[in-house]
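Presented as structure tokens, the chain that follows is alone, the form predicted alone.
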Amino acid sequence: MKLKEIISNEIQKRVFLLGNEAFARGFIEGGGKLATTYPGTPSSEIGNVLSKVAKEVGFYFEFSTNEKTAFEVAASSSLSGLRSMTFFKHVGLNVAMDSFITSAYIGTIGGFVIISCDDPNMFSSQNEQDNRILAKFAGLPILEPRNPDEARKMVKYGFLLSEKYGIPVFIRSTTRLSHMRGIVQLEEIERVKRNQYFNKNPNRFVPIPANARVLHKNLVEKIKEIESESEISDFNFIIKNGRSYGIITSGISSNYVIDIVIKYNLPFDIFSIGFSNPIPKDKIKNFLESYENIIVVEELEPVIENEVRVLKEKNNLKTNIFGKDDNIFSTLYEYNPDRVKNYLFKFLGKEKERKIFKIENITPPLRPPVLCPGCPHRATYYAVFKVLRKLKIKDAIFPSDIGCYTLGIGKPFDMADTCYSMGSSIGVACGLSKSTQQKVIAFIGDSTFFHAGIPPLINAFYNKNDFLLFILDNGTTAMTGHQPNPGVGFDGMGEVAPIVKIEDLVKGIGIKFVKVVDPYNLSETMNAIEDALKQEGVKVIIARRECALIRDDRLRKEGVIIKYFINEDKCRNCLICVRQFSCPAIYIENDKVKINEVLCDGCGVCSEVCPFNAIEVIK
């Protein structure tokens, strides 16, 4: 990450930026004054950049406690006249949905841009929803950048469009665009000072039914007006070579289509759409009239394709349209050049390109994600495993949540029986405690607890549920890159912030059984679990130990290096450390248990696990 380039004042300078860095640059160039997010891959780098440069550039940035709050902070700032932006991964929009839909009615004063980073192929997500559908449902303009430079341009354009029509503007990114690098040509950073004042207007900002009816009508009229912007937008362009067929495409798919058509000299003219809602109807109608056969290539859902089919019917055109409905293109997973090439070849009835190299039929070994060496969550899972075995409880249920600890699903722990969404572990535990007689042990992380865990925990206490909740507090938002949360003592501007203590918050609800343990101390943790499982009601154990990656970094800076080894004179090959604890640093070689010194981070929990004291510190 080259922060100096992202905030550079050198106009026309060409820099090589990540798509997410380009979004941040667009916010800065466009005179953005407030940005918010809840971190989530593939959107996280936008916030990581803005957090580091906010003070120097002169805007406000925050990591909010969840996406709904992030959305409301940015939307209300827009109403006060500031150019504002909020962004999150695609499922974050589900959390913000209630305010998101209404914001289209209320509109904007200062420019307001919403970036949704969708995750085709679910590289780091629980689903692969196409959020263009939700933006269309809300009635918002949609922009789909093809490369990092367009990402920068579209944020700036989004501010202008938002202010011109008084409407939030939705930008859809995907994992490939957010994480690709490309040339970005810098433009001047706008430094206009805007009036920061909230002028009351309850008829517009308070959508009680009488107002909402008017506001909805206004929204419909706005989106109709914005059609003219889409018709003349430079983000919608045609590459015409006098070919036989037409392709309509959008976003990252446009890059694949253009490359494949040029490389294989395929007979297609291309209409690339970057401003996709409202679609440029006249332009598309003219394009349809020029060809007997048209293909629509877009990632995930047939959003543009459906619009094109409606246009065809309304205008009584004879053009044949091919896309998802014709068993040629798939609604599943991420597109890439090979997939697009195969789709186009299939349409043309051509054989797949002959392979130049012989590909050996080799199945690569599976590499499932695992908890890091030294991860305190592993120690917690091990402690739960040991106590359940001691108490002969065989059918406990483990609702899990979104975070590193979802990896408790893996062997040998098998401690993730459900996982819906952020905060869902506690709500699910509520239901299971009412519907079964089995022991229920739920797991949630500290950041996820602040995000969406508090309301269901209040629900659990209020409705007299019976389960044990583990709050795994590693002092960071680990999975998305160690962003801060209300429990860590600093904020998104890098300033000292008050700490919200989880135990005080839980006790404030009224829950009596609240214990804080260090998961590296196995006996302390196991005693707390055993006590909890013998009592009725809602019990909370906070397993507090810093993330192993943060600990490793801290110890390296302090010059502290601790490594463990197996003392073969003491080892009895019981394999408890391998089969029950399963740290990636421990392995078997020639029937002997070994510790990989490179992977070992010196946490020492394995030495507590060994019943023969055979795991010792290297001196």
Contents of the next structure:
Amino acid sequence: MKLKEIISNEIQKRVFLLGNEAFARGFIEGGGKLATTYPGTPSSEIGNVLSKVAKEVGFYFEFSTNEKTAFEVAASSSLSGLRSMTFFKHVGLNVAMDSFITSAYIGTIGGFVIISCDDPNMFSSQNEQDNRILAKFAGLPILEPRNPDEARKMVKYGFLLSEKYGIPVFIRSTTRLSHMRGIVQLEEIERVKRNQYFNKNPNRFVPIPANARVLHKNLVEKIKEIESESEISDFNFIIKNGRSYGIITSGISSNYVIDIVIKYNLPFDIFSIGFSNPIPKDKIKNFLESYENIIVVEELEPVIENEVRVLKEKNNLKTNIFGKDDNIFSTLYEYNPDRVKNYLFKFLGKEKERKIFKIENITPPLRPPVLCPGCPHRATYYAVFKVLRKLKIKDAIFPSDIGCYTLGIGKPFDMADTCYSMGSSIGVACGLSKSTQQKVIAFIGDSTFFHAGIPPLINAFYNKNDFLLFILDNGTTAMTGHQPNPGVGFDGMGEVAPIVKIEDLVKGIGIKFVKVVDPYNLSETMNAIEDALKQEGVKVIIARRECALIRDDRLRKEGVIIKYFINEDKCRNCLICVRQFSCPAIYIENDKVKINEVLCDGCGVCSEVCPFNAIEVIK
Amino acid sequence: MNEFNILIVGVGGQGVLKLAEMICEVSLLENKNALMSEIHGMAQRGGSVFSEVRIGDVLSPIFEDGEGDLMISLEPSEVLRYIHKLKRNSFILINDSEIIPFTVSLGISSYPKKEEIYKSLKDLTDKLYIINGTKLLEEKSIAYTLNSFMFGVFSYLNPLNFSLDNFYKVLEDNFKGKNLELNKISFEFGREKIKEFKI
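Moving from the form predicted alone, what structure would you give for the form predicted in complex with the partner chain?
Full assembly next; the chain just shown is listed first.
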């Protein structure tokens, strides 16, 4: 992260930025005054940057408790006249949905930009929903940047468009854009002082039915007017060489299409769309009229394609349109140059010529994502495993949640049986404890608990459920890159913040069995689990231990190096440390158990796991 | 189309992304367009990580299979996972130090014999460079600067004829103080050790 460059005043300077860093730069250049988020890959770096520079540049930034709250904080700041932005991963929009839809009716005063970072191919998500559909459903203008420099420009343009029409503007990113780096050319940072005052206007800001009817009509009229902006926008452009066929494409897919068409000299003219709702109808109509056959290339859902088909129908055009419905392009996963090339070659009836470089018979070992060495969650899972074995409970069910601990799904623990969304572990535990006789042990992280775990826990207590909930409190939002949360003691501005104590919160609900344990202390944790499983009702164990990566960082700075090794004189090769605990730092070489010194983080839990005390500290 | 495609692969925690970024930054100093793609999330440590770098007049941050000109693998077996991305006779630079994943210890996958990996790679390219940076750096207690070591190896092979000054500039932009000193040592060590390399 090159913070100095992101906030630099050097106009025309070319810097190499991540798509997400470029969104942050766009917010700064555009005179943004308030930004909010709940972290989630692939959106997280926007907030990481804004959090670190907010004070110096002079705007407010917060990590909100969830996306709905983040949305409301930013939307209302826009009503007070400030340029505001909220952003999150695609599924975060589902959380914000309730206010999101109505905010389109209420509109904006200061520019309001919403960035949705979608995840085609599900690199780190539970689904690959195409949020352009949700933005269209709400009735908002949509911008789809193709590269980091356009990410920067579109945030600024979004502010202007939002202010001109009094409507939130939706920017749709994808993992590939958010996590690509490219050259960004800096422009001047706007420093206009805006009126910062909430002027009451309940007829507009309070959508009781009588008002809402007017507001919905206004929204429909606004989006109609905005068609003229899309029509003249430089974000929509045509590359025309008088070729036989036309391609209509958008966002990141444009890059693949343009590269492939040029590289293989394919007979396509290209209409590349960056401003995709409303689509530039006249320009597209003219484009359609120029070709007998047109292909629409867009990732995931046929959003633009369906619009193009409607245009064809309304204008009685003869053009053949090819896309998802013709099985030329798939609605699944991310596109890439290979897929686009294969599809275009197939369309043209051309043969693929490339021979792929292959090595037969030797395959790499499986290397799936795994809990880090020293991860306190591993210790918790191990303790649960031990107690269940001791009590001879074989069919316990483990509702899991969104966070590093979803990796409990892997061997050897197999401790993630369900996962829908943030906070779902607790709602699911309620359902399973009512619908089965099996023991239910649910897992949720601290940040996820604050995000969406509290209402279902109240539900569990109120409806007299019977399960054990583990709140895995590692004092951070780990998987997205260690953002703070209400339990941590500092905030998005980097300032000291009050701490919400999870145990007080849980006790406040009325739950009686609330224990705080240190998962590195296996016997203490196992005793708590055993106690809990003997009781009826909702039981909560808070497993509190800082994230291993934060600990590693802290110890490195303090100059403390702790490493463990296997004392071969004591080791009896029982392999419990390997097969039941499975820390990535422990491995077998020439039939002997060893510890990789580089990977070992010195947590020492394996020394508690070993029945022969064969794992010792290197002195 | 003028393009040079690089793949940097390894295991989470080894510094794959930083190395890719530094190579792009040298390209920018050379006034060449650079694009880079990285995938974050899920695995903080221990998972397979890769990054694609493209230098030249292209728009897509990722390239087609069979179009890679150079791969740097910070771990021997990871080469196999991405070999389909490379052209025949491309540069392959390998850090010869295995990280055995837990799946091997659990017996649900196996780690191939290194000699066999290298033998099959030799059939596919004569630009194969194998060097145990991890081990060499451990002797100096700076194993965590592996990416600067491989940056040094890359700068010595220098397939795009970048100026050495620009490599140093990038190191200076990326590290400060004591850390800069150690990373420079590592970089120079990489340049020196690869000179001794014979296939």
